Every structure is written in structure tokens, then in C-alpha cells.
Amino acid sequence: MTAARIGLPTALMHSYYRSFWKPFFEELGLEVIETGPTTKAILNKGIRYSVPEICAPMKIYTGHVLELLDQGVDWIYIPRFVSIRKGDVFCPKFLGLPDMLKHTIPDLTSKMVTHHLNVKHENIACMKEYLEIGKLFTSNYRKIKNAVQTGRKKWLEFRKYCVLERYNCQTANGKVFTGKPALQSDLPIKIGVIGYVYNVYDDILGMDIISRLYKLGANTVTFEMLEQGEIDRQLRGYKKRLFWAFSNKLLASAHQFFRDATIDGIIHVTAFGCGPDSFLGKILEINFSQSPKPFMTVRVDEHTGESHLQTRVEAFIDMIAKSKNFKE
């Protein structure tokens, strides 16, 4: 008997939670179908079905959902992210994502698998959140429990590679699923890259910025390399945190990067029209305006050209390299 096929859109939080979701559904006996890197065709699908005012990451996610429908999967997993830390929530677009999609994409409702993800910690692998999802595919409680435990083990492995071995999301997932180690090099420049995973690692929005920097002689550090305890320590100086879970992670990483003497410059990758980033960007501008450390904001959307990003990144790295050579 052929296993049912469940689709995971390779967008939004996929790169951060893939190491849990994929093993979880496979342990339940499902064939997991992932859409892979964003292409222009996927983006164009999303644009056709999205309202113009919505941000590019949501348009891209819509395109990935449509791609899965075109592939004829039986189910598509679209969680409603509410909170992964007490007091923090997600962007309203995340909160309303399943509703928005089922009202804009024909025939999606009958295939959508969704639930509220409302937990106290970024480790979303808990029975309370995934028991009902598991019951859609099996009545065996032990099987569901084993699936959650398997997913939890893989996700903790992913986080270990990020925090202890300084892998980014892409390389950590590669290590978890293929055993392939990250490319380690002692490059002369180190850049802190601040950005949501769905901006930095999307092939259309991020335009492979991590690899571009590497080719220009710069290693990178990203927010996922910080453990939650370090993020909380960096935010203690604020009387009030930001409302959004991952915006707080980016704000904390910015503080860490600006204070880290080994980091030569910082790049903030943000999507045009992102509400949370309109707050975050202004805070970074105000808090670190007097810092001698080079800082650049790169705003991207579905119209951003590759040459635009390449030119700006090259100029930024060239400036840092010349400054380091002058000091030496």
C-alpha cells in the first residue's frame, strides 16, 4: 500500500524546524514531500494568488503551497505559529496564515493540516501540540509519542550543530540529514548577518548571501548560533521586549554582534513591507548609530535584482578589507 504524501512548503520557518517536522511525519508512516529551493516560477505562482500589499515571504510561501497542490500531495502541513516563548507572539501574518491561504487558494481546505503552535520554548516538539495532528494519521498513541520523540531528538541535534559547532541553518540541516560537515575556513573577515531564516536562506530573497560573503573572503555568524539563554541575557537591558519571538532573537544577536570584537561588520537582511522589521530596523539604527562597526541594511522583495545585492555586498566587504589592512 502506497503511503500518504504530506507536503512541507520550503519557506517561512521550514529551515528552522525541518529537522523536527520531517522525521515526525515520516515516523507516522507518511511520505514527506518538500518543495525545495524557491524558484521564479514558485514566486510567480504566489504573486498571482496573493494580495499586492503582503510581504514577499508570504507570497513565496503561497507559491510553495501551490507547488505542492500541483504535485498532487494528499496533505499539506501549514501550522499556525502563535508563540514559542511566554509573552512573545508571531507576526499577524503568521497568526492568520492558514485562514489567509484557505480563502485565497481553491481546493486547499480539504488538504490542509493545521493547528495552533503555542508553546513556552522554541523547542516545539511536545505531545500537547502534536497529539491531535498525529491522530489524523494513526490511532496508536505510542506511535505518535515515538514520532514526537524522534523529531525532538533530530531538532536538538540541529540546535547542537548551530550553537556548539557554529553551523547556520543550511549547514546544520545538511549535517542532520546527510552527515555532510560544514565548510570551515579561516577567512580574514567575519560578518554578522541579522535576518529571519526565511529571508536569509531563501534563494530568491536572500540570493545566497551567505555563500556570496564566503566567496568574498568573509565567514558569517547568524542568530541561530546563539542559545536561548544568551538571547535572554542580551535583552535584559530592555524594560520591554519586542512583541515578536524571532524579532527578539535578531535584536539580541545584534547586541552580541556589535559587542563581539571578532566581528568586523554587520548586515541586516530585511524584506520590504515587514512590520516587525520596521521596529527592529529603527531600534538598530538608534542604538548603534555611534558604533564604529560598519553596519548595512539590505531590503529585499520579489523585485530585487541579483546585481543590486552583489554590488552592495562587494562594496561593503571591500570597505572592511581596506580598513583592516590600513590598521595592520
Contents of the next structure:
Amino acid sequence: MTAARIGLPTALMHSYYRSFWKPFFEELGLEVIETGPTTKAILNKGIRYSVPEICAPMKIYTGHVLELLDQGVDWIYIPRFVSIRKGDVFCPKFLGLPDMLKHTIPDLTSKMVTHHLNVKHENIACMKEYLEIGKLFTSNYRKIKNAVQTGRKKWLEFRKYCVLERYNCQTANGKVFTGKPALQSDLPIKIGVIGYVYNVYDDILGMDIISRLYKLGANTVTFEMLEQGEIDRQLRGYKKRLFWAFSNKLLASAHQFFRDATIDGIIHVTAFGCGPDSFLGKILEINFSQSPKPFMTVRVDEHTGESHLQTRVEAFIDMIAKSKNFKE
Amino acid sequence: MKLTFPYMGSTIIYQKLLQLLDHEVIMPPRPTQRTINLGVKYSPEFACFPYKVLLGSYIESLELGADTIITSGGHGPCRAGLYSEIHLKTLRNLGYHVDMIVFDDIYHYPKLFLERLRMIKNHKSFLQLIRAIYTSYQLAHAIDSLQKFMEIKQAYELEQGAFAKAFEIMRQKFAKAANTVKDVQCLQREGEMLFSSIPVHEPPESQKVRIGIVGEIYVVIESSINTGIAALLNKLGCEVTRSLYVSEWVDHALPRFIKKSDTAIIKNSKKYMEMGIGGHEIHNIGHMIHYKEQGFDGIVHLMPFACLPELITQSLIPKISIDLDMPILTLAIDEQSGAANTLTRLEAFVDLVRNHKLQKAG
Ligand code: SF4
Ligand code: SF4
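Can you swap the form predicted alone for the form predicted in complex with the partner chain?
Shown next: the complete complex, the earlier chain at its head.
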């Protein structure tokens, strides 16, 4: 008997939790199918099934789900992210995502594996949330527990690379799964990049901005490198934080990046039509209007051209390089 | 302290409340294109449309001399709960000396809530405060009940504008003379009599067209920014019922134990949406189903451009429309929505609804 195949849409939170999900489902005896980097074809599928005004990350996720259906997998895992920190929630679109997909994509319902992820810690690998999922595939409790533990170990390893060794989400996944170390060399410039993992590391939206910067002589730091405790410390001054877990992570890392004297400039990568980022952006604009540190917002959507991004990034790095030379 | 407040629906309700407590009140002017332009100018591009209108409206009130804004808070998951924070930051950044009294959820911040209450109570006693709140609450219900009546019968008025005129007369009377619950009741009866005396020509049942309106609260309630959609539909000969009125919004905000519940309506939405996602979506979906059950002929779904939860609702609508066998039109409202444009789309929609009704009958 061949193993049942479960598809993980390689979009939205996938790169942040891949190191948990993949081993978890494999330990349960399933074959895991990932859709890989977003392609034009995947994007176009998503566009066809989405309302035009919805943000590109949602269209892209929809595209990955359709791609999995086309590949004929048996199951598709579509979690509903509700909360990963007490008091924080997810963007309303995440809260409604499984409902939206179920009612817009025909034939999805019978294949969809979904549940609420509502935990107090960003380490989502716990029996409370995954026992029910495991039970869909085995009645062996120990096997499920084992799968959760294996997954958790991998995910913690992933986080360790991010926090302790300054890997970003993408390179840390590379390290965990293939042992490949991140490219790191002494570059003259350091840039803080603020953006959700599904924007920064998506091939179509982020257009590999991290490597682009690297080629231009800039190392990057991202929010993944901050631990949750550090995030909360940075936000202590706020009477009211933002409501959304990852938006708060971005806000906190922005604070840290503005404070850190070794960081030369900050780039905010955001999707057109992003609601949470509209407020995050305004807060940054006002709170740091006095800061001399260069700050730039890059808005991306499915139509953004590569040359546009390249030009802006080049100009930004150019300016920083010049002012650095000037100082020295 | 010169108080002002967000412009939403019949503003005399808030005005009344604050005046009964002896506050000096600066009435926010009814939003115009200028209000909207001001708001747009100082807001992030992808901020919600209600956020932009309110910002513009605050600026206009501040220009008139207000120095303190009373508003509600919240804690997500949608953006509305952050409006006050970002508004205040923006206004101060623009150089206005302004304070905000924000009423956050009594459950999350009970101490703060009481403190705020004490601030607006002024020198009055708590008993007087409660009386003032109760009076304004009744006032909200009275005005809404007249408005509901109007949005149905106006479709059949013989003399165009008769209802609007009568409503305006009543509004002014309420503003002037409704100082106790008894006043409110008297005026409501007077209003009902006045409305009933307006000549109408009602067609036979089979030719009536009933439209239900659902959507994001601000654009559903505030006629100055939804291009007066209820009146437009009335003009096209349709009866209109909205899913939300100010008084009901107040009911929603009430503590759970005194809240009137519409759980039955919300329960219906489960099939399409498992949980509330921050706006009024489950309420809206529940109402769509409820409209169907009550024999309505069509539904208009209003959403601010790029509204997060309503985009999800919009995604569900094709399916809901098929399941309910009911035409549903989504209209996105933003700074460019003009009455002329909306009217064209509504005309086409009403034609569709009438045909659909005929087909079903035949
Ligand atoms: S946070 Fe922004 S980009 Fe992400 S799903 Fe919500 S609106 Fe879209
Ligand atoms: S429901 Fe829509 S309009 Fe209201 S806060 Fe959310 S996004 Fe903005």
C-alpha cells in the first residue's frame, strides 16, 4: 500500500512552520507534497479563484491549494491560525481563510484537513492542537505523540539557527533540511528587512530581495532573528500593541533595528492592500520621523516588476554607501 | 473641555447624552467631500475607509474648536480597535492639541472604563449619568424605529421628498425637546402619526421588491458616505431594511448580561463561517439567510474598499447567492464612490432582482 499524500501549500506561514509540519506528517506515515516556490502559473490559478481586491499573499495561497488539487493529493493541510500568543490574534483574513477556500474552490472540502491553531506560544507543536489532526491518520496515540515531538525538535532547531546564529527563515530551513550553511561574509552594509515571511521569501512578491541586497554588498537582519521575549521587551512602551502576532513581531524588530547602531538602513516590504501594515507603517512613520536612519517602504503585489524593485533597492544601498564613505 | 465625537448615524444621540451631562459639545459636521479628502490626505493609503472619514471628521471638529474626542476602543481582531491610537498619533503629529477619551472594553480594562465614565459624568451624580445614558439609548431606538419605517414606506411616497422632510422635522424636534424618556416616547408617537399621514401608493404584494442591506457597520449606517443608498433604493421603488442601526450597534457594545441577543441569526452563519473574524461578517451572513427566510428579493452588501473581513465575506457571496437563490450585489465604498455611479449599478441590480422575482413567480 502506498502512503497517502498530504499537500502543504508552500505559502503564508509555511516557511515559518515547515520544519514542524513536514516531519510531523511524515512521522504519521504520510507522504508530504510541497508546492515549492510560487510560479507565475500558480499565481494565475490563485488569481482566477480570488476576489480582485484581496491581498496578493491570499491569492498566492489559493494558487498553491489549487496546484495541490491538480496534483491529485489525498489531503491538503490548511490550518486556521487564530493566535500564537496570549492577547494577539491573526489578521482577519487568516481567521477566515479555510472558510473562504472551502466555499470558493469546488471539491476542496473533502480533502481539506483543518483545525484552529489557538495557542499561547509561537511553538505550535503541541498535542492540544495536533492530537485531533493525528487521529485522522492513525489511532495510535503514541505515534501521534512521537510525531509531534519529532516535529517540535526540528522546529526548535530551526528557531535556534534563527535566533542564535542569525539565519533567516529561508536559510534556516535550508540548514535544517539539507545542512547547507547560510552565505555569510563580512559585508560593509547591514540592512534590517521588515516583512512577513510570505512576502519577503516569496519568489514572486519578495523577488529574492535578500540575495539582491547581498549582491549589492549588504547583509540583512530580519524579525525571525529575535526571540519572543525580546519582541515583548521592545513593545513594553506601548499602551496598546497591535493586535496581530506577526505585525507585532515586525513592529518590535523595527524598534530594535532603529536602535541598533550597526544597522545602516531599514526596508519595509509590504503587500498592496495589507490592512495590518497600513497601521504598522503609520506608526513607524510617526515614531521614527526623527531618526536619521534611512527607511524605505517597498510595496509589492502580483504586478510589481523586478526592475522596479531592483532600481529602488540599488538606489537605497547607493545612498547608504555614499553617506558611509563620507563619514569615514 | 470642548467635546466632540465620531460622526456616525444620527449624531443627536451622542449630542444629547453629552448635553444632558452639561458638557460643551462641538457637533461634528456631516461628512462632505472635503471631510473625505482631508481624511484621505493624512491616512495611509490602505487604511480602512471609515478610518479615513473619521480622521477628516475629527479635523473638522477640531477646526471648530473641539479639544477632546470621545470614542470607543476595542481589541481586535480587526483594525477598528486601533483607530483611536493611530488617529491620536496622527492628529498630534499634525500639530493639534487634542485629547481622547477612549472607552475600551469594560472586561479588558474595567478600571480604565470607570475612570473614563467619571470623566464624562462631569459634576453629575451616577444616578443622573445613568438616566442620561438611558434617555439617549431610548432616543437612539426611537429615531431608528422611525428610520426603519421610513426606509420601507418611502418607496411608495406620492410626493417625492415627503418622508425626508418629515424625518428632518422630527429630528429637529428630538434634538430640541427630547430630554427625558417620556419626551422621547411622546415624540416617537408624534413621529409615527406624522409618517402615517404621508400619502403613499402601495402596489400589490407580488410587485413589491424588498432589499436587505448588510455590510461593514460604518458604511451601512452612515448615509453621508454610502451615497445615501437606502434612499436611492427607495427611489427605485424598493423597500429597504438594513442589518444594522445605531441603536443595535449600541446593543452590541453592551455588556453581555444585558445584551439583547441575536444569537439565532448569527448561528445560521456557521455553515459558511466558523468564527467571527473581526467585523460583522457572521452577523451579515446570518442576516442574508434571515432575509431569505423572510421573503426578501435581493441583498446589497456594502463594504469599505479593502476591508479585511468583508473581503472574505465577498469571497463567500457567490456561493451564498446560489445556495439562497438570491441576487446579491457587493458595492465597495471609497472616496471615489459617487451617487451617480452607485445609482447606475443599483438600477441594473434592481432590474435583475425584478426579473428574478418574475421568473420565480412564473
Ligand atoms: S496581514 Fe496583510 S498581507 Fe497578510 S493576509 Fe492580512 S492583509 Fe494580507
Ligand atoms: S471591519 Fe473593515 S473597516 Fe472595520 S476595521 Fe476592519 S478592515 Fe477596517
